[in-house]
Every structure is written in C-alpha cells, then in structure tokens.
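Have a look below at one chain only, the form predicted on its own, in structure tokens format.
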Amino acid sequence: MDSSPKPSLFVPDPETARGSRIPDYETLYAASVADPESFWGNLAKELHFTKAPRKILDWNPKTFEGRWLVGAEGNICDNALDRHVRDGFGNKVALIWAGDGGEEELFTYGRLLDQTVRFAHILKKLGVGKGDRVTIFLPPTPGQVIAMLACARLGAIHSVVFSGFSQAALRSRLEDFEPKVLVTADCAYRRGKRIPLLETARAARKGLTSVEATVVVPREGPPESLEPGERSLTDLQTEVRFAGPLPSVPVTCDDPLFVLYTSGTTGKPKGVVHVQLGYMLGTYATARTIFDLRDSDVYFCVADPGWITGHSYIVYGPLLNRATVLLSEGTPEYPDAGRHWSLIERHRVSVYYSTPTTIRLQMRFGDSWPAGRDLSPHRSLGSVGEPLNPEAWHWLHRVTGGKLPIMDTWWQTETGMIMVTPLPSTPEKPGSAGRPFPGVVADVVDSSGHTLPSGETGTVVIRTPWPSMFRTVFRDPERYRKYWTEIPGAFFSGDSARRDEDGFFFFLGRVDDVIKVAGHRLGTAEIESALITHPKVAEAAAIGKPDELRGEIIKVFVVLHPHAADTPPAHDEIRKHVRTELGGIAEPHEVDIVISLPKTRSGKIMRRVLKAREMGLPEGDLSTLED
C-alpha cells in the first residue's frame, strides 16, 4: 500500500464550478458509463454530417475493432472551418501565429478556409484524392496546419513528421508510409538558427519511388533551385489561382484521417492510424469540456503539431470548437525566458496548455518573468506529456494567481484524446491526473488484469471503446492486436499508475522500454539501433534516467569492438552520431563505455538492471542473467 502522505485537495471556486460545462462530474460520469452510446450520441449531434449516423458504436471484441458513428458521412475539415463560416463566424480569428524570429500573422476562419481550399486544389492537381497518402515535413507554421486540413478536406491521409527529425528518421517513416506527395519547406528556424529542412527531405526521399512530387513551402523565400519532382508552392498557387470552390469530400466511419508514427520497443516506429469521424467526435468533446472553450477565449497549446498533442489540441479539437488558437514556433526561452509570458500577455491568452518540461524550465528561470505580467484573462491551465510533479504544480498555480484550475491530463497517441483529467468543476490533487473523462472506463490492474486496491501500483488499461481510439497500426495488424491481448479484454496502455481511495490516478511512467524526454516518446531499440551503426560500437543499451527538468534524460551504455579498444571514440562523438541518425531529441545526455551489458541467457539486454544500478535501487531477480 502507498505510505506517502495524502495530497492536499484543491476545491474549485464555486463560480468556476457553476460555469463549467460539467458542474456535476459524479452524476454525469455514472450516466456516461451506464449508457455510453447516448452520452457520445448527444455530443455527436452538435457536429455536422451530410448523412446522420444510424448507430453510434459497433464494437467487435474478437477483432477489437471499434467503429464509431456507423452509417454517417461527413468531414472534419468541414466541421473545423466551413461550419463556422456558414454560421457567420468567418471574420473571427482562428489562428494567431508567433514565429521564432518575432513574426506574427493572423488568420480568420474565412481566410484559413480560403487558404485550405487553395492548398487542397494544389494537392488535387498533383493527383491526390480520397485515400491517397501525403507526408508533411514542416515547421510549426500556418502552412503546416493548412496542409493537414487540406488533406482532410480531400479525404486523403496525412502523416506529419516532426521537423526536428534527421533524414534517417524521416526516411524510415517515408519507406513505411509510401506517400504520393511530400510537403516540406526550404528551411525552419529554432532559437534563431536556420535549419535546412529541404536538404534533409531531399536526402530522406532519395531513391524512393512512391514520392511522385515534393511541394516546397517557402519559409524565408523561394528556393534558388529545385530538383526534378519538386514544385514550388508559390508557382502552384499561381496555377490554381482561379480554381474556385472545392467542397469537402464526405468520408465514412472507416476512412483514415492520419497516420502518426510513435516510437515503440521493437526499434521500428509504429504508424498509429486514426479515422476521421470517431477522432473528430473525441477531440471535439474533450477540447470543449476540459478546457471549457468559449468564443471569447484565446487558447495557447505549446506543443508542435508534429506530435499527437498538436494534432488533437492545436489543430482539430480547438478549431472544431471555433476557438482562437495561438501557435508558437520556437522554444519558451528564446529570445529570452519570458517568451511564453510575453505571448500570453500580448494576446490575452485565457487557456494555457503546457508541458511539465516547459513549466519546470520556467520555474528554474524564476518568478520574475511572470511577475508583473497581466495574466488576468487566464481562466484555466493545462499540462500534458508526463506527470506534472507537485512542486511544479504548486509553482504554476502560485505565479498565475493561486486560483486557476490546472488540467493535468493523461492520454496517448493511440487514444487520440484526453482520457484521464481534472475538469474546471472538479477537485484537484497536485501530482494527479484526476479521474477518467466521462465515457472512459480506466482501471489499474496487475499482470492478470485484476483490479488493484487503492494505493497499489499497476498497469493502466481502458476497459471499453472510446470515439477517438486508433483503428490499427499501419500495415501491422498483429501489432495492433497486442494492445488488446496483453491484458485480455482491455486496452493495454503500457503506463503504470496507482489510484488513491478517492479514485484519483497518479501516473508513474512507462512499464516498457520507452523513454519520455520532454514529452517526446523515444524507443530504446531505435536509439540502440542508431548507436550500433557507429563503426566502433558493437553493442548498446539505452535507458531513461529521471531528470528534474526534462522528466527523463537518455543515458546510453556502449560496448566497443575489440579493434576500437585502443582508440575509443569520445563521448561527444557518440552523442553526435545519434543526433545525426535520429535528430536532436534523441541525442544521449550521458554515455558510459562498458565491457559488457547485463543480458538474459536468451540474449535480451536487461535494461531494468542498468536503470536500477544507475539509480542505486534494488536490482530484483537476477536469476535469468547470463553472467
């Protein structure tokens, strides 16, 4: 049982609770799990369909296929843009972009719709139609959002690749996804540094026959020269200038919206497939309810649209709710540590959805940066990516006035939407993600799937289907099946947690070999695969090591080839090699050169032993070790 002191309970202000969309969580939650189809069906009525659903959920427990909104036809782009313009909100600001170099640009819903239609015409001209695949390798700019919405409008399937990835990481995703079109930019900027994105894209696509065309979006200006197969966005815009309207393509409950690659434990990133209509319902409902979005709000999520948080809670969820979204390029400490506080004050941000890494970074810079800023428009705060430690929770709560609710959320790429969270009207406990969202049945279980008593640590599972659940793993249905067979009859999240006597979840981390660095999930096998491509490295192991700022840092252990013993590589050389192979987010923070690695008799590296030794913890059962 857990022996730690009971966390203090923060009760929301009565006015906040009364104004919330869910003033009585317990009553609504009980009703939602008793009759989930009515709960989700009523929310679906707030969206627009060209053909109404005849059935809310068709769940097949044998194939683990959850088909939501069966018989419906509609389009997420139509709901995110056209619906609001039709309702008379074309002049409302949809997107505020803040560039790395201080640039700013505003897009009303009418302008964003116009730009999306133009980009959809371009994709159509390049042969993209319903079911075709498009890879988007762009920095967090308006063009990235527009490209995603344009794909959705056509019924095409987009795969956004984080612009910080190296050519090797991009190539592995292109090889698996096989897109017809690649959309990239001439460059990106981060902390004032120019990143040659087009060069990375060219190296990654070399020799790949699936990519029929590459659209080059100008970030700083038209590229000086283009290679065969590359088309300048500026030229393409001229060609479709008078193309006219382009209605959204109706899609069904089975049509994919995107494939997003996330690291696993096998080394090969897995392509998580989300379908349009169910994902639309889940992200609409959670963004609307958890952040209590209103027409007067300016909503700022610090994520990059290249990750699932950006998909669900920068692009689709907020736009479905007719929010004004602030999209920020760059980092929270450039050009100074007050970057986010300055943006919040200037644009009168009322909802701020951050990450534990960002909050801890701001905390390290001190109170002086938020002090004196006008934060009065703030209504709620949020956090995502990993557990928000109580110290950071209290700091954020204090510097923003001491009254604002903090939505410390838990969910995954696979879930598509927030699954466990506080609400503006519910009590909060620092360090806890709260309780399940209405309609979500989450549990903490042992290895046999039995519910554990309060205070005991186990694996988090989801017992019943939810609208934005992923449909499969791209080209790997067996990998999808494992999510549902690890704990029979439930979705296996791979995350560990304990639940207190009040039903609040306290998440502790991964139960598998995935490292979370600043909210980014990185597979140990993918890092190790990059390490052993170094000519002097024979074997390698990677672990996540707790870090006060980032949550975890990457530490690697390498065994050298015998021929390299006399001239071992410098630690910096090893770190830079991984950076070249996978990108900056995968660069190890610490390197140990060792004689051997702890392995089982079957040859499996015992990473838990390495981690235990690193942290000075008991190493557990060593009976299976080879030596």
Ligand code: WTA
Contents of the next structure:
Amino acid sequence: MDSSPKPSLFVPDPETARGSRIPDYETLYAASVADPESFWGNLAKELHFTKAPRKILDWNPKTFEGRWLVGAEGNICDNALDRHVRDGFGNKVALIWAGDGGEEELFTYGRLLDQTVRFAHILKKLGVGKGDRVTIFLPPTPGQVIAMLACARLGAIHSVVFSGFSQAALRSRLEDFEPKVLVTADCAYRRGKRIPLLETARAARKGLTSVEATVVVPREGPPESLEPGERSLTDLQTEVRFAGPLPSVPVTCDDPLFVLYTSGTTGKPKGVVHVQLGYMLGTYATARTIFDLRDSDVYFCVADPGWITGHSYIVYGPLLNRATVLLSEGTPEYPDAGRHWSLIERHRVSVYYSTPTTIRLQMRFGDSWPAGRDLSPHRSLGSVGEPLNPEAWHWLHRVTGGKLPIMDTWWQTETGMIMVTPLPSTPEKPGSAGRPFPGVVADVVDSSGHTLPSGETGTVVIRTPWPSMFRTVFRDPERYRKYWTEIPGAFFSGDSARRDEDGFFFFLGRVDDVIKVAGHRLGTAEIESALITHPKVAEAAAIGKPDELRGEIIKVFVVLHPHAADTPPAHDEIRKHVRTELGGIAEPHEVDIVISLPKTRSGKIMRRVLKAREMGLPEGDLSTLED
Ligand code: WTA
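Go ahead and give the structure of the form predicted in complex with the ligand, now that the form predicted on its own is out.
First the chain shown before, then all remaining chains and molecules of the complex.
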C-alpha cells in the first residue's frame, strides 16, 4: 500500500495561500474519481470537527444511503461563523443586505454570530433542541439567514418555505413537516408592494396542532396585535438579553440539517432531506473551487435563500468560505432595470451568480444599463436553474468586458451542491455547463443505463455518491428509492443532455413532468391538482411551453364540468385560482378550455401529445391513445 502523503492537486492561491486554483482539470478529475475518499477527505481537513471522521464514506448499495464523514462530530454553524471569529475575522463583513426599498444593512462575522446565538437562545426557550423541526417563512432578509443558522447551531432541522408561496402551499408543507415552531414576519416587500405574510401564515397554520409557537420577525415593525401562540421577536429578544454564550451542538453524519420541499412528478411536493456534515463538505468544496472565493471578494447570488440555490450558495457555501455575501431582497427590475448593475458597482461585487431568466431580462432591457458602470472588481460570473442559451452567454460575456469566466452550473435540490460546471481555470463553451466537478461521476445514458456516445441525447445519471447528496425524502423512503432504481444503482436526475467529443455537457431540459418557469421548479401534477379544486373544472392538464425569456411558461388545458359549460369561467378566474392555491410562480400564462384531453387507454393524460400539438411538432407514437 502506498503510504506516502498525496501531493495536493490544487495550486495555492497567491492571495489567500489556500489552494483554489486547479491547473489541470483532467489530472485532478482522474485522481478524484480513482480515490474519492482521499479527494474529499483532504477537503474535509480544512473544516473544523470536534471529533475527526473515522471513515470518509460508507455507501450502502442496497438502501442507497451515502453516509459521509462517519464518526465525525461537528456543526455547520460553528464552521460558518464561530470558526472565522476564532481565526480573527470577526470584523470582516459577512453579509450585506440590500432591501427592496433601498435599505441596507451590514453584518460582520462577529455580529452575525452574536445575532445567531440570540436567535438560538430564543428557539431553545421555545423548546427547540436537537432533531426538532422549525419552518421558516420569511422574506430574503438577514433574519431568514439568522434563523437558518440558529437552527443548525442547535442541531434542529429547518424547512425554509419561499415567501412568495400562498397559504395553501405553505399549509401542505406544514402538514407534512409538522414543525414545532414557525418563524414568519409581519410582512414582506416585493417591488415596493407590501405583502401581508403574517396573515398568510395565520391562515396556513389554522388548526395545525404541531405548531406550538409562531415567532414574528419585524420586517416593518412589531405586529399590532398577536394571536394566541404568536410571539414577537422583539419581546423574545428582551427576554434572552442576558443569556450569554450558547455553543453549537455537535452533530454526527446522520443528523439532518434541513428539509426543502420541491416539485416532482406527483401532485405532492417532496421534502428533500439533507444532513449537516456531508452537505457542509459538498457546499464548502464547491463554493471554494467554482467561485474561487477570496478574502477580497464580494459575492452576489441573486437567488432567494428559500430555494436550494440560496441555501447552498448564499448561506452555507459562501459563509463556510468566509466570504462577504450580498443578499438582495428585490427583483432585477425594481426600482429600475439597472438594479443588479448598480448593486454590483456600489458594493464592488467581484463574483455574480445569476440565472438565465435574469440575464435574458437584462439583455432585453439593453446594454445601456450595464454600460458605463465600473465593473472592474468583477472576476467571475455564474448561472443556474435552466440552460443558459448561447445568446445570453455571449451577451453577458460582452457587457462585462469580454474576459470573465462564466460558470454555467448544473445541479438540483437533491444534489445539494453543483455537480457539472466549468471551473475558473478550465475552458468554457457557450451553451454548455462544462464537465463534472472533481469527484462527481455524471453520465449520459439510454433507458437501460448504457453510456451513450458523444453527440447522442440521453438522461443524466450520477453513478457514485457525493458528499452533499440528499439522504432521503421526508416520510417517504419509497420515493427516495425510486431515484436509484429507474436506472439501477445510479441516481436518476430527470434531466436530458448530450455530451460533445470533449466530454462537455449540454443540458436540454427535463424528461419528466417537471416544468421550469424562470428557474422555478413546478410539477404538472401540482398545477393540475390545484386546477381541479376549481368548482367548474372537471379535468386539467399542464405543460411547459418554450418561452424566450422565462425558458418555459405554463400552459393549461381544462375540461369543464357539464353543468359549467353554459357559464364558462373566465380565463382570468382560472389563473387566479391557481395563484391562490399555489402562489404567483405557478400562475398559468395561457389557459385553453377544451372538450377532452388526449389519454392513454389506461386513462393517463398524454401531455407529450398536447405539447407536440402546441409546438406544431409530430405527435409521435399514438398507439396507446385511447381515442
Ligand atoms: C435545471 C436548482 C440546465 C435542471 C439548483 C435541474 C439546469 C433542475 C441548470 C433543478 C443548468 C439547474 N442548465 N438546467 N445549469 N441548473 N437546471 O431543484 O432541470 O430547483 O433538474 O435546483 O433545474 O432545479 P432545482
């Protein structure tokens, strides 16, 4: 056995003395997949554990459970905050918050830690301890980040629900998750409009017995009146004022960090479960390498912490890397189309992680918005959520000076971390998400799992475990198994792609019934279930229709109940109904009232036929069509 220490394949960065640069992707990649435990184990050494791991990976090919950092004890909040304060970086800015109305607030690592400890005290006082569940329904504000970190500190499990969701969508998540505590705000702001978050939260939790307390964080101010079970954060803060330190609770490799609900192919969103230590290693390593984060950087990711991108690349990944993170509450077009460019200039942002829809929107607004701005600190760009089309790639490349690397990163809620991506030092091809991250074995296969040659389109699978892999689907282990049995033994992503002769991935979209609207993931079944709760709707089908700006838009076909046919509902009424049921992001853009839907003989709606018709394409094999 070779016992000599393995040389590091990272070249130390002259500025940080940390090894972030990867000079030779091919060599590093080959070494990482030949010996993944050394590759990931070396990266794990850069993190702090109260007990070192005994084994890097314990993979069970029967249950598909990947246990990373077996025997280790540590805490992700300790690594994201306390570690940096201990290292003398308490005065470094951790978070810059840019509010919807132009407000700004700065948090140093020291202040963020202090506020997190206070919040953890509050949660503890409300009975939250290791393994307890907390739902966070807050707008993208520092309070949201603090609440997440405070849960992690206690070893509690958070579930962040996007603040744009409706009460029905929040309720179904509360019903499944059964949290002990719900954290919400008096209101949220979006494009200058006040959104009554507390009212939504009240309606959603009505009658749910699991929720023992609701903490109301002031966005505008303390709420005027509170209902039983609600506590104002301001009052609670007074109560824990002299509580003192509260060390983070060490957790093991099996302890969950969060459950994040995402759309799948059935009507019910699934709770994707991530565990603390493995997730920490995956997000730390990817944020460090892909964004090459340095102490002088200001890093801006446009996501909302309510989605996985925000979890991994606003909160955990960057803070684990001691980055300065810009969190923007607003949308890219409010108060004007220059919103992001002015934030980038004002805060001297050097790494900007955006989305194709945002980039295409900026492109539509035109060059004049970025033109003339001082973007000189800028070092790299990123994109996530849907394929980044070459036009948008070229536009972004050009308006930012024509020299910056663009990382088109492919990954999912389930993977927890970026899986396929260029690196700052590797070549890029417009329209491609590059090659797999070191240690990740991604493949393009046919329906029986055989690797396809370059140029052929197939589905994307991941063949071996990775550190921040999801551990299960909350309360639904069978659904977890399904990911690994579609192509036996490999993780089935649900995406299609082809590779070119250099091994670069070109992602094309979903192969299942998931729609990506402006990067938001929605299940056709979810939208259909919402539609048929309308009293006049008997049957419904939803499809994603290609759209230049948003990638896809939602088009729905509805069949009315016979009694409703005389007084058909207005299209607006149907759209509004879905909005109320699921929230604004799921509102259909187009509604067609039809007499019947194409179905298989066994009664399944053939969405692919609807989609082909809609796009004027051949309808394909119709042998199973009922009529
Ligand atoms: C899509 C978001 C093409 C894909 C992090 C995936 C992408 C789904 C890309 C996951 C990309 C994400 N190119 N498609 N760079 N990144 N996707 O769970 O369809 O919200 O399966 O996670 O987004 O969406 P999710």
